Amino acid sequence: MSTATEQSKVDALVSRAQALYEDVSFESVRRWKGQSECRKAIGFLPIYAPREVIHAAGALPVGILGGGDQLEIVRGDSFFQSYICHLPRSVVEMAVSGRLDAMDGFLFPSICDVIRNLSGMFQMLLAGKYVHYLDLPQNFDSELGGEFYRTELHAIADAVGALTGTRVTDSRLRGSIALYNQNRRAIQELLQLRTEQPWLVPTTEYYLLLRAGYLLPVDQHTALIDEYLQAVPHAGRRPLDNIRVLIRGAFCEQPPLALLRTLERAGCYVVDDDFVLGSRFIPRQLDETGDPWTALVEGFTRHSVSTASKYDEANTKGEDLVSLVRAVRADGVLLMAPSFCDPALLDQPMLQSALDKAGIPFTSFKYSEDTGQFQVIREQAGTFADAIKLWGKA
């Protein structure tokens, strides 16, 4: 097929993903539920939730990432003090404005005090809805943290199954794991293509494709990525004189799309990041044949990715970041944290120290999901890119 035809296919896929990105009222979820009276949707806050369990119980797991720069905060600010991140403000705004009415329940992972406390607020704001504080283990011993997490998984399975009328059997859970394994495979192929040939996969398109997985049924999301992977190598895209950067800090509150466009225009190819981390929190394939509960427990306790909200048992976050920079051949690092994000900002000095010792250039800045002015960031990222191009260091 012609280059124009393949580019047209890519444009259509990205447009579909962008429509989902802009769907802050979850109309796509309402339409999905409207196809059957027994369909239920369970919303989860960043970063990670066991979507396989929700799927096996017959419900749609839906990632709630806030309203971004598309939602005006009217009432959400009145629930919080001024010195916390923006994400909970827009999540509460979505709740009190009816935008979350399509959800039949909510999971709040234990990633920080703010997200933890949102579970109690939702119990008051949305009385009668299923609300569960997902207490993720920080001890990764199989007999301690592993067994604790297994109990959490069963509690979620029982509660969501009661909503849908579908019991989570081992067979159903294995089937869900198999579907999410296919999704992991597709995402890993997208990540690999982006790392090897970043001019083929602009950061904005990659980001939109990942976020689509928080709204679409898993099989539809896998198909979307597969179609993109088939078309984009033939779309006639050519490399630019950009530097290769790795981004850390954006694992929870997500950056606005315009911020990522700004980084691209400043001359940066993003070859690794922690955007929409829940969609790839466990990057490896899980066992589809044995005990599915053990597969999920081991996936989280042994094979999940490193992030600021997860206890670093081996105390190797800095070393791991340096190794990853070299593995993806990044020229430098952007430490990009949301304002008032305690986990990201507490990790940042340790990461800076490791990068300094390794002689890896880095720069840092803060953002919020509703950031609207990008000139300062563009100048900073552009100067960083130019310094590396000219002298090999920032």
Given for the second form:
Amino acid sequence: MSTATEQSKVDALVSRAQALYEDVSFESVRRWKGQSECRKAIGFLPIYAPREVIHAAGALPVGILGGGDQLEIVRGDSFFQSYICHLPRSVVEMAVSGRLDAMDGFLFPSICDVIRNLSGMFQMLLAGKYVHYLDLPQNFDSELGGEFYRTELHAIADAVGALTGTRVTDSRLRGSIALYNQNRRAIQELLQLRTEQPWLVPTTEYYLLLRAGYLLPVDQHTALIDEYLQAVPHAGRRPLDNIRVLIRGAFCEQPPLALLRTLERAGCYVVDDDFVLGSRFIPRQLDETGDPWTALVEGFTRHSVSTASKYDEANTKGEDLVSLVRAVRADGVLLMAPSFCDPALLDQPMLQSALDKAGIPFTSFKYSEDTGQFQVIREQAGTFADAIKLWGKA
Amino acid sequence: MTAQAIKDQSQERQKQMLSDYFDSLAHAKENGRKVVYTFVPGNLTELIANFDLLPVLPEINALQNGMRGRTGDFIHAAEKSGHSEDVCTYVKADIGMLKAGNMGPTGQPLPKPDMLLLSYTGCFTFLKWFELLRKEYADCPVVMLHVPYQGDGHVTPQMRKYVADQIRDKVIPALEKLSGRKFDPDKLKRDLKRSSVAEDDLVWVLESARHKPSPIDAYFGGVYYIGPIFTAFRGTQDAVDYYQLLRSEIEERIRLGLGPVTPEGNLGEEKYRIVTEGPPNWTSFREFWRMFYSEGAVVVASTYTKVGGLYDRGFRHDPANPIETLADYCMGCYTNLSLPERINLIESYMNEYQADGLLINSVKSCNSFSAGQLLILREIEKRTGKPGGFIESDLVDPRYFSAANIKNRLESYFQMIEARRGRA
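Show the form predicted in complex with its partner chain, please, the one above being the form predicted on its own.
Starting with the chain above, the whole complex follows.
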């Protein structure tokens, strides 16, 4: 195997992922549905939706993360005031322009009041389609929030099953959990490689691979990552004198790809982040043998990752962030939130306080999914990286 | 100098009740009273009183500070300490007040919380607000009451069970532990009965706006003296007495054919009947109100006065099912309704109150209200054929109240109503 051969394999895989990323009209979903008349697709908004249930009902779960910087907003802006974040504008644009026509239904997981109200807007704009607000529990007691969540999972299974004509049996759901466990395993390996040898996994490639999982059938996505993991260590990539940073705040509205490229060019290896967080919201393997509903409930209530839209019951988010910074050997933290993002921006003072207390350097800036000017961010990130390289602190 | 406002007896009474309330908070610790911070939507006032605990409502402190011109400095202080300019100004006003010594709106000290009862109802920011406050009050316990959203437009038995179980299994045991008292179900039933009596009178007062002329302003008057008593005093004899007094005053206004009381006396001719959506601006409250009554505009129904409960759609606290009724109350608050249900409610207000139009005051701070309001506006115009108006301001950030712009827009809006009438 030559380095060039492996690099070309990597390039091909990344090109495939990039084409999916640029597919803001969901042509890949239309093609997938076109292979059989009975195929259905269910769109879900950030952050987390139980894709196993959708899959077990015979539908394709499709992540809807907005139009990024690729979509011209023609009508979407007329639905929102200037102080509302950008993601719902592009999502409404997709809806009213017909780009979401391939979806047979939508899940709006509870993140914030904007996404919540967007669910009601979809009920009106796309009347007749299945639109459900997924109220993820903020009470994590298995007898309380767990039981409530179980009823939510069954309600989704029944509704999607009614669309596809496929009943979600325990056996089917166990099979879906097993497939997603493989996907979780592959993603965790990708994360680990990126953390240990970030020069092998540039942030843009890593990001595109994650995003591909929001469009591809799960087995195809797992194969894509596995092939990348096999090829990339032999692609002849060499480390640069970059600092290692951890990013928080980008769990919902996604940064444009050019912004991620800018951060690396400014001298930052991203060794941990919360991009496309739903794809790794439950980082461990779920039980494939017992009651599959319980496996999903416990996965969420006991093992899902901490993020700003989830109640921090244990009151440890600051300490947890500090521990993670040390575990991934990050030199500093970029608090990178979308403008007008309530969860991320309300979280920031608590995270800043914990980082300050621990003496961990950080810097913060805002973006939107269609940010087009990166000079200021490049200077800020570059200065941050230089300061750490020179003095070990920002 | 601002002229002295003209007030009815009920307004004087509510002022005294609020003053006594803040006085009791100022002396809570020396009197051995423990304090529970909680929020207006989904408040469990009768349950907190069951344990002889005092409720503190941070939104009320923020808006009261806003009306007294104190929040600009508080918000500035919070932003200097790392809070984003993009987020809710109630939160920043509260954090800023805390950093300035926690002197409440009346100039008296506010007690530290002994518990943060996080009634997570209809507003995501509540969750972050108490996470932030918990950091400020290091050892203060937080009790989460997750109230599911009516995303599909109704309350399911599973939703009711979830909330009721949390009240039984989490909230009541935590309040028992804090207070050292056992839960008294008989007292709760008695208090809920008093709540329902007051609720009957409150609804009667709100619905009096169906008269022409309306004897009340259901927005400015609604938030000033009709509604505020409800939250902290619900379940008390004081609240029952207050609403009887208020009702008798309104009955007299109807008998005399009077319009609502304003800070400058009784409104003259009622020229425009308006339904409003969204909270008011608090920092220029009186100036904002004057822009309406100086044009003869009366708000006959408002959604904001329903964040504390939708009693006018039939809900009453039910002493026969004390825990389940608290659950239903929490889930029924206006901000917990789906967007289509909000539109249906506004449409019914437009028809029932024979309104001339819908005016939306869109506040920067509150995405729970604001996200989707432009769709609400278009849909109501389409369904009713009545003109919609749209203005923007904020809750308690004085930087976002542009008086000249808002006045211009309102005057244009009223002219538009006039023009439509001319064509009718």
